[in-house]
Structure formats: C-alpha cells, structure tokens
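There is one chain below, alone, in structure tokens, taken in the form predicted on its own.
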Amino acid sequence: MNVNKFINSKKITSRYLILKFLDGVFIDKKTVPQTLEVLLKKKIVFEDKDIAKAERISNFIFGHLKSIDSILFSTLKKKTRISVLNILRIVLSEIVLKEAPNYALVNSAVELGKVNKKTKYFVGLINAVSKKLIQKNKNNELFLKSNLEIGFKTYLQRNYSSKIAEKIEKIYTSSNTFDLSLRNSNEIEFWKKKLNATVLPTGTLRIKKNVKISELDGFKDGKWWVQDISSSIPVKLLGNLKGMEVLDLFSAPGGKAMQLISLGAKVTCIDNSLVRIKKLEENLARMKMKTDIIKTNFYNYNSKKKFDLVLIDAPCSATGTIRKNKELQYLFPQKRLENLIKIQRDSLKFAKKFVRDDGLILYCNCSLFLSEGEDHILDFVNKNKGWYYEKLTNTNKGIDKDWFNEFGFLRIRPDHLHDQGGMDGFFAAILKKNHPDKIS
C-alpha cells in the first residue's frame, strides 16, 4: 500500500500522524520528535497544519492518558492490541475536543485502522466501540481530567511535596504558548506591540501558539529567538558578560548562545550533533551572529586556551519540559538516568580544566531530577578544593525569589508562573574558582 496516497485521499493524514506518535511511544519506546524524523526519512509527506494538529492532539492524550483509559477500558470487553487501543484514543480525545462531526470521526477510524496489518482486522471492534464512545458523549459520561505518570507523580511527590505535585499536574497540559528572547532588550515594547505579546517577569515575550513562527514579523530579520523563559534565566544570572570569553558545550540549537553574544560575549561553541550544528548555523546566519563551532565530542576536545565562563547545558531526561513533551513521562525517564548522569558528571570535570583563576562553570538543564541538578554540584564542590557554589539571590530583575531553592541554586517548576500558562523546569548553578576566606 503506498501510505501517502491512501492517508491522502482518506483525508486521515493528520489522525495518521497522530496514531505513529503514540505507537512511537507506547510501542517503540521513540519521543515525538523522533518519531517525526524516521516517518520524513520514509519520504511520508505531511504538511504544517497536519503536524501542528497531530502534536496538539497526541499531546492532549498524554497529557489526560489515566482517563482516556478509564474510560476505553470499562468499554473494552477484553485487551487488544496497543495500535488499536492507539485508535480509540484517539477517537475518544476527538469526541471531548469536537474535532470533526461523529460520522467523520467513525469513519476515519475505521479507515486509520485499514492502513496497518496488525490493526485492519479489528475495524470492526474500532467501529462499535467508537459508536458506544459518541453515545457516551451524547450521555455526558465523558469527563477528563489531566494526569500525570504515576511513577513520575510519584518522584514529585517525594522529592518536592504532594502539593507542588498537584500543581504541576494541574498546569501542565496547559501549554498553548511559545516564549521570545529579543536581541535588542531596548525594544521590549515595540515587539510586544508587532507580535501581540505579553510581556513576562523576565523580558521574555510570550505569544499564544496559533501563528506560524517563520511567518511572524521579526523572525528572517534576526529580531528574536524562540527560548522558553526558564531557559533564558541562567544566563541572566551572570551579569555583565561584555567582552567575556565563553566556551559553550553541548551549544545547540542554540537559545544561549546567542543570548551570550547578544549581550558582548565572545563565544566558542562545541557540539557532537550534525543535525543539531547545522540548526545551530541556520539559527546564528538568521540572527546575523558568527562565533566558532567546534564539530567535536566534549571528550576530544583539547586545547591550551581558558575561559571566563564555561556554560554547560546538559544532556538530561528534559522532564522539565512535560509542558511541551508530555511523551516524555512514559518514557521511562528513570531509567535513562545512568548513562545521563555520568555525562553531566564528566563534564563537570571536563570543564574546570579550562577555566581561568577567577573564572566561572554555569550548569544547568532542564531536569527536575535532583539527581541531575543539586547532587552533582554539592558533590562537585565536595570532592574539589577550591571550587564553591554561588549563592544565587532575587536580586535581579523579574526573578522570583520562589525560584530558588534551600542552597541557593535555581529550581524553576512548570507551576510557576501558574497565571500566566507555566514555564519549564529548570535547574541552575554558578560554580566559581578560588575558594574565598568566607561565603556570605
């Protein structure tokens, strides 16, 4: 069967999309983005809008899945396969959003489940269960509410409070909105007035989610940058970067170096990622930015020079972005800790041999593990003399003072901000050389 003729001329593109994030997830153990690459490298066309609806949509089913399922298994008589229930899920988040009218939404089910040999054998099961779902709707039985994963509840629950828990749950399938970082903080409000945003604490402009980002005023002219609030604050903790020389690891796409240059930095910017690097060169010729890339694992690089600043944006499980990526959840990010810590701890290491006397580490990612944040620089100043952390205040402008925590690091939670749609966890640290007689 060639998939792009029949999705096409079913009209069931998007719902197609839709269903191959979900087996991505729940079967071949892919994030969505992932997803997305191996279906494009298959020459499977999709446009925009298709794109757009399948992540608002998948995104919808991740972010309510404990309910979706409640429901679709008291319906269910018996297990089915994972593909299958994949189908239903859809159909039933379709009903609660009033996608399409119910025929249509019957019949593009019956149709999604004709494209694959492990589903076309229970169209049937999809239609009559998709009928008794509408029939539930038009009974009122259909309520959803937003869940976490219980294990990743649970972590939270632990780690921070039952209550912050709560919090999080309750905001995080709100993400409708994307964040800007200008290049020329002077002109705050003429771009909130071009682009119809709201202004955050931060400077950070916040735009609701129904544009296209390359269509906006500002973007081929190298204005802004996309870069979620939280991302852009621990660079801002830095103060005067003028002339500062800043060696950037793990630097794309991108978002702080170019916060770094915008603000007079000289930057060198090492990357392992092909793919990322080449986003990281469209994104500085957009922005009219040069600094040096350096095509290299963190491991090999070796040379003789010292920074002021070494930046490290690790690797992480990014559960600090379930606003966005609500996939991640159930993806076991436990799990995936080992092999991740090890490479945050490492270059940890690999950094402080190339920072000058005086010189600064600033570590942060976007993990609401501990075990990636706090544990590694508490064990880091342990285990090296000389080295000690910087107590980080709300002494700059627009940072919360609740944005950091006990030690004095930077501790964002998607609650945060709560009001205005939340933000993206985050954690931050200023490690500084040459221990001084006392810390304040």
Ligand SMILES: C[S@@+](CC[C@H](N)C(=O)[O-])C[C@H]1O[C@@H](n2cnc3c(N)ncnc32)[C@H](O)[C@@H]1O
Contents of the next structure:
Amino acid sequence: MNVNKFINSKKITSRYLILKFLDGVFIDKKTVPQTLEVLLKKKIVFEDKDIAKAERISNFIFGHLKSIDSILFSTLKKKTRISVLNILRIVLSEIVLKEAPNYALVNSAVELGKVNKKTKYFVGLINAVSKKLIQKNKNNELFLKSNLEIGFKTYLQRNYSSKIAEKIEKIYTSSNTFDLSLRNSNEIEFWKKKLNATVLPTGTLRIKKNVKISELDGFKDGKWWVQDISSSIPVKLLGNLKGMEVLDLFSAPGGKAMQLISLGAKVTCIDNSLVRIKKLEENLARMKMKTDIIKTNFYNYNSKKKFDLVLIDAPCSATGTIRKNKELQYLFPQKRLENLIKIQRDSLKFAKKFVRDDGLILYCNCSLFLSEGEDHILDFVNKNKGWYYEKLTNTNKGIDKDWFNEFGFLRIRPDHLHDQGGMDGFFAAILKKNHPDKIS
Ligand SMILES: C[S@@+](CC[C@H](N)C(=O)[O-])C[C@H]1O[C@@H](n2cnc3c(N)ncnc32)[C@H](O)[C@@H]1O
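Let me have the form predicted in complex with this ligand next, following on from the form predicted on its own.
After this comes the whole thing, all chains and molecules, with the earlier chain placed first.
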C-alpha cells in the first residue's frame, strides 16, 4: 500500500505530516515549507485542513520543546531514535491540547510508528509511553511552558537584554492571528466591520486565524492583501511616493511592492525565484496592479536607469518571524548567516549604482540579528563618503517611538504590541546621499 493510502485509511494524515515536519527540522535540517515541498514533489498529497493542523501542532511543539522533552526524558528509561522521540512529542502535545480522545491518540501514535522503517520496531515502546503520558495527564503532571531555543535566547539576552528575551519567550507562542494591509486606507472602518477585525495603530487589520483567507470578503476583489503589521512599516517611514520611480530588488511575493503601487509609485520588481514570482504575479493580478517584473538574480541586473528609491528587503535569517516559524531557531540561524550577510552587503553596494543623487535606499528585513541590520548600515556609511542614514523618529502614522532604537533605526521585536498579539521582528533604515551638513 502506498503512503497516501495507508495514512488516509488509518486517519493519521495530519499526524504523518507533523512527524515529517519534526523529522525535517531535527534530522534533515529543513524548514517546514521545505519539507512540504519535498513531499509534494514525491506526489504525497494533503488537504489544506491537514496542512493547517500539522502546522499548528508542529509550531506548538517547536515553541514548547524544552518542557516537552523534559517530560519525555523523565518518562523514557533510555535514549531512543529521534523519529520515535518525535512521535512521542506529537502524542504528548496532542494529549495536552486535547486533540482527540486518549485511546484514539494512542492508536494513531502506534499506526504512525508503523509507517516508517525507522520506527516500526518501536511501536511497543510508543504504545507504553503514550499510556504513561495519559496517566501523567490525569495526575495533572503535564505542564508545558513556552520556551526559546537556548542558543537563540542567549543571543537575545546578550544583544537586547535578559528582560526582553524573557518577554519574547513568554509571549511568542500565543500568536493566533494574521494581518491585512488595505489597498485604500480610507476604508478601514468598513473592512473592520466586514471582516470582524481589530485595527492596529498603523491601520493594519488583524484577524483571528481560524478562517480561510481566500474565502474572506474583499480577497478576490483585491481590496487587501496579507501582510504582517511590521512588514508594512518600512514603507510607511517614507514620505510622499506619488510618481516616484522605485527599484524593488527582492520583490516576491510583493507585499511592499503592492504598498508602493497603492501609494502611487512606479515599481520595477526583481526576484530570482520562479515560484515566488508566480505568487507575485497572482497577487498583482488580484489587486489589478501593473508593474515591470524582471526575473533575474539581482547581481545580473543591468540598466542605465536611475531610481528615486531602491528598496532592499533582502533574504535574511527570518528570525523576526519566530511567532509563525518557530522551527527556525532549531536550524542554526547563526551558522546560516554567512551567505545571507554577503547577499545583504552586496545588495547595498549594488543599490548605490541605481539611485539618483537626491534619491534614497530603504534597507529592511525580518531578522533580529544585528549583523543583518545595524552592522550593515554603520559599515555602509563608514565606507561610502557622502552617504548618511536618516535618524528615524517619526511617530506619526501610528508608529510607536519604542520601535526605533538609539541609532534611529526601526527595530521592531516580537514582544512589541504584545497586548494585541505581538508582531514580527523587523529592521529598517533609510540611506541618503549628500547630507546637507556632511555628518554621518
Ligand atoms: C524577504 S523576501 C522579499 C519579500 C518582499 N519584499 C515582500 O515584501 O513581499 C526575499 C526575496 O528575495 C529573493 N531573492 C533571494 N536571493 C535573490 C537574488 N540573488 N536575486 C534576486 N532575488 C533574490 C527571494 O526569492 C525572495 O522572494
């Protein structure tokens, strides 16, 4: 029997997917979307509801791993295979989350063990440990606490503060919302009511996650697009954009390009990923927005044209998005940095060539690492005579003064706006040529 048939017949499709996500991170060192892509390539198909459930539960596991493992290690007498441990991580989480009656959870854990060559000799152990966990739950002994991966937490403690690291650790697993940017900001009240949304200080709408985005009012008509509040703030730092010519170096899936276009800018979009450009094209078509799209590696882009603004939303460690992508902390973000830092540095060098003398560069990304943010900007102004960075302080448009750091850069963290569910971490800086007072 093929995998699809087996997991469907045993009703363990979403659990199989959770196991694949966990094995993907802890064995193959792949992110959740990368694992999903591998499975789809192998023609193992999943329904949207199974993917959503698997993402929800695996995210819960990544966000509570320390206490999950401490319970499992104290229940298991000796070390076991990672895949077996991953199955037990799933059962334990599902017991705590009350995902199904206890007997069904034990059965599906055992069936899950049978799917895989690596785990099928351990189904007896899986069965026994699952039953012990159920007993522990009845005795109120299963208490799970939100935690950050230790190396990542230490980074936050050293580079932000212990208090900030604690705060992020405490709240980052409670996010259960997504955000929308409106095409027309005059329609906030209308869409707030229509979508039963909360309005965040910058005008972004926040919605509870338990809805299907493509079925919401206004989706097909292009009245809004999905964009975390923090990702929409860099563009809000700019002045009037009407008629401005913009080069968007890393454009897909187009959140910032759509913002720029809706504010009257003419945007040239560059991206090197076919799959992501397809998404960008779908988004622009839905929004009925037109723009030039160039599929190329930015290193190969060549033109005599100069722009008023070059936007660099460079690929990065994405550590600011841990509310949604909790597995990233377990994939050695600091070790993956080298290549990303080179692309970021090169893109700044590259952008210089395409900016008009009175133009500017908006540099931003969703990393919490200073080496992907502050360090680049300080290095850039040091090495490039005449260039300076703007000290950002603008607290209009609902932007809180606490979201700027001591340099005057935008430095948003996942604990900001925590009463309303938090926001992704984001960094942004504006670089300009020819400072009037020549200070930099
Ligand atoms: C952070 S995402 C951009 C998000 C986008 N600005 C938005 O607001 O929706 C980074 C993008 O850079 C693209 N990219 C990565 N390396 C690239 C390269 N060398 N040249 C061009 N695009 C690249 C990726 O395909 C990805 O779509």
